[in-house]
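The chain that follows stands alone, in the form predicted alone, written as C-alpha cells.
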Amino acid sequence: MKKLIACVLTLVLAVSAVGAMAEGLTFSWWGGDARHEATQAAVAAFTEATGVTVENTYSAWSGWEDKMSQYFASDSAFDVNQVNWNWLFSFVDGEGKSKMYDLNQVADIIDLTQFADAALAQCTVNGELLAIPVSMTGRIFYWNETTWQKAGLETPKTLAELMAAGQIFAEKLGDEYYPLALGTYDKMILMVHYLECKYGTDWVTDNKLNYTVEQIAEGVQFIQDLEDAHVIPSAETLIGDGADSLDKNPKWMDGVYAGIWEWDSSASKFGAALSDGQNFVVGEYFTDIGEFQGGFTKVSLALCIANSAADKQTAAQLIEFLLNSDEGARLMNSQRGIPLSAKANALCQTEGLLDPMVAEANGKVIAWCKNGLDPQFEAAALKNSDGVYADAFDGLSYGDYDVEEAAEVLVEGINEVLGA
C-alpha cells in the first residue's frame, strides 16, 4: 500500500510538473527589428533545448516604460523582463519592496561569476540582486558621413567644427538639412555631458544636485546655441516630422539629419534605417569643451525575474541560456550591446560575432566617460514625454522659457524628484 501511494504521489507530481512546463514562460523586451529577430531566434533555441515554451512580447521603446510600470504595479509583469537600470529603483510596492526577484536565490542556475562584481553591484539594491546586467553603455556621436561629404565637410572632431557646420549645411544643402538631430532626452544627456566636461563634477551625488542654477543655465545656453546655429532642428520641426522615433523619421533615413547622440548599444538600428548608399560612422568625443572627460556609463539594460513569476527556476534557466550559453551568445551577439558575460564575450570575439561598429563605439565610451550616474536621472517624472526635461527643453525651443527660466525648471523639478 505504501508503495502504491508513493507511485500515485510520484505520478501526481509528474503530471503537475508537465502542466507547469506546458504553461511555459513569458518574456518581454523592447528594441529594434534586429534585436527582435535575434532574441526570437535565441528563445526558439532555448525551447528546442529544454522543451519549455516561451511567449514573447516586444515593441519599440515609445510608450514601453509606462506599460511596464503598470504591469509591475499590478503584479502582472512577464516572468522574464528586459529592464532599464532605473527601474530597479522605481518599480517597488508601497512599502518600498522591489517588484523584482532577488537573483542571488537562483545563483545555482545563473552563473554570476561570469559578470564583473562592479556591474552586479549596479544592479544590487538593499543587498538584493534585482537583475543581471547584459552590457554597459554610454552616449557618443554617430554621423551619416555621406551627408557630411555632400556638404563638403569631414565629420566633426571638435565642438567648434560642429558649430560651424550648421550654416554650411543650410547654404550648401538647404535649410531642411541639419548636422545633428536631438530629441528632448538627448538634449538633457548632452547638456550634462557638456557640463561635466567643463567642471568634472558628477551631476548628482547622494541625491544632491552638484550644479548651481547658473551653471545649468550655461548648459541650457549650449543647447540653445546649437539650435540658433542651425546645428539641430527645433522641437517644433522634429514633432512636425510625425515620427515616433528618430530611426523611423524619413529625414534621418534619407540623410537630411546627419548625426545623432545615442547609446552605443542602441545605435545599430539607426544605421540599419538609412537608405542605400549612405555611410554610418562612429564619431569622436570633443576635446575642446573642457579639460575633463565628462559623461557616464550605465548598465544599458538588464534581465530580471518578476516576483510574480510562477516558476522562477525555469525563468532563471532562460536568462542563463540567453546570457551565458554558447548558443545564446552566438544568436544574441551584440544586439544588446557588447556582452558583459565573460564567457559570451570571449566566444563572440573568438568567432568574430561582435558588430564592429558597436565594439568600436563601446570601446570609445568605456575609455572616455569618467562620471557616475544618478539612479534618479531616468526617473519617469523627469524623462517621460510630459516630464521635467521635456518641460524645460521643449519650452525653451518653443520660446515659452528663456535660458534662465528653463534652468530653473530643471533645478526645481530635479530637486523635487531627489527629495531635496
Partner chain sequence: MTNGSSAVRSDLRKKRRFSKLEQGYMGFILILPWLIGFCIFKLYPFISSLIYSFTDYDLFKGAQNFVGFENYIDAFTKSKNVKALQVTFAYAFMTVPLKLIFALFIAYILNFKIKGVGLFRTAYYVPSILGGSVAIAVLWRALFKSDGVINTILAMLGFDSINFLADRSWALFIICLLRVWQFGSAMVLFLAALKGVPEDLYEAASIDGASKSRQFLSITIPIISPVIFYNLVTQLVQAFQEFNGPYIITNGGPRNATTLISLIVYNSAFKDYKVGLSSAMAWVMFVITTIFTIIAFASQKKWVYYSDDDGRG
Second form
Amino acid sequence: MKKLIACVLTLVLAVSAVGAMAEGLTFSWWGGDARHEATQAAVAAFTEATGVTVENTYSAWSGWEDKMSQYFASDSAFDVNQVNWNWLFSFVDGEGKSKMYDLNQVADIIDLTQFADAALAQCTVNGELLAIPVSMTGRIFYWNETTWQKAGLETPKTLAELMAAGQIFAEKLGDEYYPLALGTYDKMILMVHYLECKYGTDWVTDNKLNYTVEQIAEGVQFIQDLEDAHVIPSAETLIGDGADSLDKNPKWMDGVYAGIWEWDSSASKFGAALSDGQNFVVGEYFTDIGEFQGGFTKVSLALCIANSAADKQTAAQLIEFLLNSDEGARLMNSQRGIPLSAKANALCQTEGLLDPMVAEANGKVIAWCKNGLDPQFEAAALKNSDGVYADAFDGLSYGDYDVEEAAEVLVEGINEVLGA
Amino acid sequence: MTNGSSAVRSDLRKKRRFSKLEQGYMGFILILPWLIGFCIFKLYPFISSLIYSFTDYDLFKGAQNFVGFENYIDAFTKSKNVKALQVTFAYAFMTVPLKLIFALFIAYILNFKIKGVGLFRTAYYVPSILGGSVAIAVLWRALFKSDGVINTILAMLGFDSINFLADRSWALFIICLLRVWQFGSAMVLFLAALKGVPEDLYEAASIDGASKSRQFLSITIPIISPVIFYNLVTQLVQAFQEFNGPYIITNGGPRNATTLISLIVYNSAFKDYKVGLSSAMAWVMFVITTIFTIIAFASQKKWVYYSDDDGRG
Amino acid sequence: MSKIGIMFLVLSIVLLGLGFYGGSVQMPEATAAEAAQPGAAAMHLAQYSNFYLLLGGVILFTVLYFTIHKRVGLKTQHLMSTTVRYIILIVVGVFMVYPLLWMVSATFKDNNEIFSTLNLIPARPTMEGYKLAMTNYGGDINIWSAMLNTYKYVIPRVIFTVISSTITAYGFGRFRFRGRNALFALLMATLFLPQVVLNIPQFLMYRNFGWVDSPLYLAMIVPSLFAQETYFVYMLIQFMRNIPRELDEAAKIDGCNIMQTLVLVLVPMLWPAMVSAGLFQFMWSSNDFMGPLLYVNSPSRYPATLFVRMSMDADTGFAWNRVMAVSLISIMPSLIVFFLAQSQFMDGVTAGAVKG
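Next up, can you give the form predicted in complex with its partner chain of this protein, since the form predicted alone came first?
Now the full complex is given, and it begins with the chain already shown.
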C-alpha cells in the first residue's frame, strides 16, 4: 500500500514537472466567436512563419476578469495576454511592481514607432510600457433602424428627438418597446458623457473627482428622465428578461429595444445578434446637450507579456507579428476595433479589410470625444455587478434612492476607490 | 512435544495479545492516507484561511499586515455583509423546512402497496441527481424569466406576470424553489424510514381508537425521528453553503437580494481581491453552521428516539 | 355534515359560480364603442375566471371527498384514499418532471416557439437546436470533447474514491488503535466543513504545486486518492457495522492477513455500498462546477459544466434551443447511469442514515 502511494506520488510529481517544461508560448484573450477564429488563424500563421508553437486559451468576457486576476496574482499568467486597460493599474504586487513586463525592453523586437505616442502614454505606468494598445474605442449610439421606421421616426440626431421618441414608441408600438436600452455600466458612461458635454471637464484628474455632488445629481436626473420618458426600460424590466447582456437579450434581437450605447470596437456582435431583416446603424452624437464635445476614448484592449513568462523575446515576436506584420494585420483585421498600428491600419484600409461599420463608428468617436479617462474608472469595486455604479443606478431605478441619494452613493464610492 | 492445555492456553493468549498489538498499528496504517490527505487538503487550508482572515491579504499584494479583528468587524457591520447573512438565513429557513415537509408528505403518501411505486420514486428522485448543475440553473432562468413558462401559466390563470428574476422577494424564492424541487433525496430516506416502522404498532393504535393523524404524530414521527434529524442537519449544512444556484441564475441580484454568504466569499476574493475579508466571511459562515449543528445535536435528546442506546446517528 | 364542511361547500360553489360568470363575460373590444362596457368587478372576474374555477373545483372536491369518506364502507374508503393518493402523486410528479420534459421538448423546437406555448410536443419539430449544439468553438472544443474531458477526471476520481474510502472505512470500522475515537470525531467534523472555507487556500496551494490547468486534472483527482470525501467514508463505515465481525475472525482463522480479509471477505459484502458510493461520486463529480471553474483554464480541457456556461456566452445572439440542447447532452450520461442503477442508488442513500 505504501509502495503504491509512493509510486503514484512520484508519477504525479514527474508529470507535473514535465508539464512545466513544455516549450512554446501560451497566449490568452477573450472575445466572441469571430474574434476567436481570426486570432487563431493569425497565431497559426505565426507558427508557420517562425516554427514556435503557441497554446491558445480564450473564452467569452463573462468571468474572464476573475480568472485573469487569479492567474496574474499567482504569477501563473500566460506568456502573452490580451488585457483590459484597467488591469494595467490593478495587477500590481505589494511593492508596486507590475505583473506585466516593461515592453520598452523589447523595443528592438516590437516596432513601437507604429503607435501614436499618446496611445502608448496611456499604457505607460511609472515609466514602464506595460502593454501595447491594440485600438482606441469610445461609446456611441447604435440604432435598430427597422424598429424606428416602424414607429414612423428617423433615428435621433438630437437629445430632444430621443426624449420624444419614448412616448411615440409606447403609443405606436406598445409599452414593451423602448427606443434605447441601457445596462448599469452603460448608464454610468452615458451620464459622464452628458456631464462632460455640459461642463467640459474630465471626470477625474490626478485622482480627484472634478464634479460636485450637485452636478452629478444633474447627471443622475438625466438618467432618471430617460426612464420616466419611456426612453429606456427600468432595471427591473431588464433583469427580468433573464439575459446576461443586451446582445443575448431576445428583446434586442427581435427589435423590441431599438438602441444601444456601446463601444465601437465590440458593437459588431450586437449587429450580428439581430434577427433577420433588421437594420443596424451607427448613430450620431447629440449636439444639443451642451457646448462641449464630451465623452472619452480609451484603449480598448492591449497585449502584454507577463513578468512570469519564460521566454520574453519570443513572446515579443508574437506581439509584433500580430499587430505590425502584414499577415497578422490581415488576419486580425478589425476584430478588436480599428488597429492603432499605422502599418496595420494602412494595410487594412488599402485592402478593404476593415469592417465598414466599425470604421464609421470609430471615425465618429475619434472625431468627437475630447476628454480623457482615468484608470480607476473601471476599477472592480466600481464596475462590478455588485459595485458602486450598479448600486447607484439600480437603486435609483428600483426606487431605493432618489436622485440626490444616488449621486451621493456615486461620489462616496468613487472617492473611496480614488483615495485608496 | 506435548500440547498440554496450559501450553495451548498460553499460545492462544500470546496470539490474542499479538493480534491486539497488530490491530493497534494496522488500523492506524490503514487510515494513514486519509490522515495525510486530511492534513494537506483540509487542515492546512483550514488553518491558513483562519490566519488570512486576520490579515489584509490581497490577491495581488500578498499579505500582510495583521489587522486583528478588522475583517470580522467588517463582516458584521458593512451593510453588504450583514445583508448577505440575513439573506442566507432567510434562504436556509425557507428551504429546509419546505423541503423536509414536502419530502415527508410525499414519502408518507408513497408508502403503500401500489403498482408503480418505483416509477414515482424515480420521478421524484431525478431532480436531485441533476443537483446544482449548470444545465438546471440555466433551465430555471428560462422558466422564470418575464416571458418564461411560469409566467405563461400564470397568465392562463389570469394573473399578471410576475418578474421573478427582478423582484427582490421572488428572486430568493425561486432559488429556494430550485432546492425544494430537489427534495427527492430526502424523500427516499424518509420512505426507507417509514417502511421500517412496524405495522402492528399502527394496528394496536387503531384498535385503541387513535385517529390517523394522532397515529402519525405519536407513532410515526418519533420512530423516524433519527432520519428527520439526519435530514435536518445535512440539509441545513448544505443550505448554508449554497453557491451554484444564486451564482448562475441571478448572480446575486437583484440588488443583492440573492447574495448568499458563499457568493460574498467568492466575490470578495476573486473580484475585489480581498482574500482576508473573504476568509473572515468564510469563517463566520463556518462558525454559524457549526453552532446550528451543535444546537441540533444537543436537542437530539429532546425529540430524537433511537432504537439502541448509544445515541449516535 | 359538519359546520366547517358546509362552509367550505358553500365557498366552493360561490367560487365556481364566479368562475363561470367570469368566463362568460365578454371582454370589450378596443374599437367596439357601442358594445356594453362591463363594470370593473365583472372585468376582474373575467380576468381571473380560470383561477376561481380551479380553486372552487379543488375545494369542492376536497369537501366531497371528506364527506363521502366517512360514510362508506372500509373497502370503498380504501379505494377512495388510494385514488386520492394517486392523484396527489401524479400532480406532484408532473411538477417534478415537467421542467425536464420542457427542457427536452425545447431542444426540438425552433426559437420562436419555445416561449410562446406550453406544449410539450413541438408544433414544428426541428433538429436546429442539436445542429447548433455541435458547434466547434474555435476548433478546440465541442460538446463531445467536453464530455470526454469530464470523464477524464470523473472516472479516476470515482475509482480512487471508492478504493481509498473503503480502506479508510476498514481502518476506522474494524480496528481499535490509540487515538481512534479522536480521529473519528475529526472525520465526522469534516463532514460539516464547508468547502467554501477551503477554496482559496487550496487554490493557492495547488497553484504552488503546479496543478492548476494540469492536463491530468491533478487538482481534481489527487484529493480523492486520500479519501477526502468524508460522506462516502461515513457511508461505508455504517454499512460495515452491519457485517458481523465473526466473518473477520473466521477469515483470520483460515489464515487470511489483514488485506486479504478486506479484499476476499469484506469487499464482496460491501460491494452494494461501494457501488452506490461510486455512483454518487460519479454524479457529483460530473456536476462539479466550482472545481473546474478554479482549476481548468484552457478551453480544450473544459469539462461539460464549463462548456455549458461558455456556450451561453460564446455565440452571437442567444439561441435557447441550442443552450437547452447543450445542457441536455451534458446531463445525459448522469441520467442514463441513474436509470440503469436506480436500486443501488436508493440502497446507498439509505445505508448511511437509517439504522437497523
